[in-house]
Amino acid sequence: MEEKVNIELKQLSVGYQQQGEAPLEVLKDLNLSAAPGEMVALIGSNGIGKSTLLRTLAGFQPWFSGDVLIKGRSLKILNARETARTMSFVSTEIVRVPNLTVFDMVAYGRFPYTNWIGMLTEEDQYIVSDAIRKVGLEGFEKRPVMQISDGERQRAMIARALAQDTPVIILDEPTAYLDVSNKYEIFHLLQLLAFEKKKTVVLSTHDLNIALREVDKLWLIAPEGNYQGAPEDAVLKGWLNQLFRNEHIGFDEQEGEFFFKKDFRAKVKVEGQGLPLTWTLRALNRKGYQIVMQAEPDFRVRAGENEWEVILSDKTKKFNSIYQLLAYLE
């Protein structure tokens, strides 16, 4: 059966005009797609062109060649109202409009559907209120946007996109400047929008560890080429190692995380089980110790419940925290 696609990039080349200079092409020959209900993470190094691509997909700037298809129709043939009913865009720009309330900002999402004087119908007002409720901002309707937190402001921006009710939602770094808790909350909210509403959510992010765990598909932009597939495909096919041209950064295919490469200080064999073992291994690895199973270690560590032992050739020392253990090894 042919896959249903909400958005498709066909041989797309994007860039921007430069005053007094030749146009600059930053990405070319992109062939990427996303289906209804998919949450897609666009990842790549800084300056590679992710924001340029997203602004192009949102209809804010023209592209050089190829095409962008939304439900099989070229974005080029859609007028402004049709585009606004097809695609919504959330940026990281901070809204600084005095006296603009949360309700008013979310209500802007209904403008593609209002009459020529922009009046909200009773149904529009319900849709706005429902979007605010869905992002967890009920009770914030009259709160000025300039007086809410960064996390709450991002929720309000997503509510505006939800009120716009488009099949495709594009977000440029939606978790930038947010703390860990808010980052996971935003990812969870976008997951629900994709899964429950069958919307296509495309977002750029530098939170790679979260993206690898939570999204349905990756669009990976690398100097060697462009790839798409499940996060697990990206790991198994080695795509993620192309993200950084940095000899100090690697990707752990077993743990599914990026790490700093270190010169090993000594060999250690660790014994234990459960969470104490897991976090002791992480701590020793972080400090540059080589974990061995069969090779002869320079020393051994036993990880227990609230007790750690370092076993050297001539003595044994006990500690009641990993911090104390690491301090002793220094």
Given for the second form:
Amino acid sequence: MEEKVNIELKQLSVGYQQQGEAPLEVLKDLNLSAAPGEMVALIGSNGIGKSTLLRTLAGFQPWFSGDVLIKGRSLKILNARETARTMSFVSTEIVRVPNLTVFDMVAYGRFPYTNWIGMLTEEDQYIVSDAIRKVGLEGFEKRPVMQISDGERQRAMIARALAQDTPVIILDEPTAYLDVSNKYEIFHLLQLLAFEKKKTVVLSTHDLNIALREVDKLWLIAPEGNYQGAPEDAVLKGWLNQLFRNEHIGFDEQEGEFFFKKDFRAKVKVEGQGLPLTWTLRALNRKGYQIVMQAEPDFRVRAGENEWEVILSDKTKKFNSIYQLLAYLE
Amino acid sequence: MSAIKKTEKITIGLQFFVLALLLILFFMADLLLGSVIIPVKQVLLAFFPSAETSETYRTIVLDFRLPKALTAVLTGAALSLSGLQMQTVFRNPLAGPYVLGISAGASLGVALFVLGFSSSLAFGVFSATGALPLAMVAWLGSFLVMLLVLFVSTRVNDIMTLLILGILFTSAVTAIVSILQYFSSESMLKAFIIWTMGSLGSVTKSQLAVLAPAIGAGVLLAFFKIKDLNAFLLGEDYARSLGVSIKTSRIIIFLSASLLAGTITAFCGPIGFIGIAVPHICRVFFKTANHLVLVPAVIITGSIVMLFSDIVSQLPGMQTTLPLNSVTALIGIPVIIWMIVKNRKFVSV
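Would you mind generating the form predicted in complex with its partner chain now that we have the form predicted on its own?
The complete assembly is shown below, putting the previous chain first.
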């Protein structure tokens, strides 16, 4: 089967042209790609150059060498209007324009298609309304963008990108300001849109645990090099452990989550079952106690339904919450 | 953008109708009111050469009040429009027509001309030929600044850097003007101060023939960039991602704003606060961010406000007049304060 590719980065080198200084190369030898319908998460530690890469892909700054191909055509040969019909971009910047309604903001997406004065045709109006409906903002058309919540505004920005009707949508940290439920909703929405409209969605994010569950592909930029593949591939091949220079951050392959490696204070053996056991283990882990199975523990904890016991050199003490248990151990 | 629904279209049409009526009303009032009281009938008769009316009245109406009223319309429209453009491009609610240093450039031209030649015989030349040479040097000054700004803006990407450069340039010019003032004679100093007070009355019919086409060109350029102005509201990143060629677009908008503000400053002196206040009035009145509505709105509203300022500065029925700049400041500043208090946070345009 022939592999369909929507966006392809070939030997791409990106960075900044500095005035009076040598150009600063931020990332090089990038060979990454994504297919239509895929949601790709660009992940990497702070300052590694995620934003620079996204801004380059959006056409804001030239790249040093290599090429970016959209549906096989180089981004380099496109003019401003053509680029705007190929790539849409959602930045981290919060738009604050008084008197601007949600409809008008989404309508900005039709900008590369409208005439010199910006008149919307009936088709444009339909596309805008459709985009608003797709992100679940029906009924918000006349609300001013300055009077909606962060989550709603982010949806409106996504609707705007959708109305721009480009094969590739790029989002720089779309979930940065949002609460957990909104983070999940935005990820879910983007995935749905990518799949339904056969668009490629490329986003950068620091919500790694959510990204691992929701995205189709990772573009992983680590200090040692870059990788691409399904999130599950990244786990199995151990790429995620290379992500951060900080030796304290590790990836727990069993739990599928990142965790902070602590220096252990004492060894503890825990008895119990079900949820009380799970969460007692987690609490002790958080406080820096090493959980042991076979080795000789410094003390033991017995986790019951509504009762916890600490057994320390034959003395037993009872508690009725994890909080009290931890306070005692301190 | 231009998602104007039918009901909204009717509302906007109605608002423009009201504005147009006000414009006609104030234009008529400006012709009627002045230090000499002329009956309404005589004013109307003055427009018909065959009609019988006193020659004095005819001269006052046709040669003084009519050019002055037309100048007021052009001035208000030009300053308000360039203020709107600057507020949008710089995304700064306190930006006005003069942020690029245009007024400073004009002041430098006038200061060099009036004060620099104070020891020579140039005064005689200046007073003999009237305000036109003054306008010419002011124009020259503001356009040299404009070229400088355009040159810098092709090299500097950051909009805030441009804003700061404009402010610094204005300060530098003010310093030079202060030095010139210090060394100049009393009569020349007075001539310069009077220019800085602003005046609509010094523009003659023949000068209007220069003023009007220049303003027309500036307005035309502004209309041509309405779509891009809308995009600039979202910030330069978004404007770029929507396909706006930032540099080209910015240069054309600066050209328009400089042409508008520079020409007015040259002929009428630096008139303050109209350019900042009128766009805010229009945003409140029309409740829109769309420049397709705002551009014509500020043109008409600016004209009305300027006609009103002119009527006030004439102190109808009295022999003295107030400095125009003081009147526009006293009208403009309360509007800006009201905006700040009403909006609490004055964060954006």
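These figures come from a predicted structure and were not determined experimentally. Numbering follows the first chain given and starts at 1. Each form is matched to the other, and the largest set of C-alpha atoms that superpose within 1.5 Å is called the rigid core.
Fitting the two forms on the rigid core leaves the C-alpha of Lys10 displaced by under 2 angstroms between the two forms. Shown in the overlay between the two forms, fitted on the rigid core, is a CA shift at Asp298 of 2 Å or greater.
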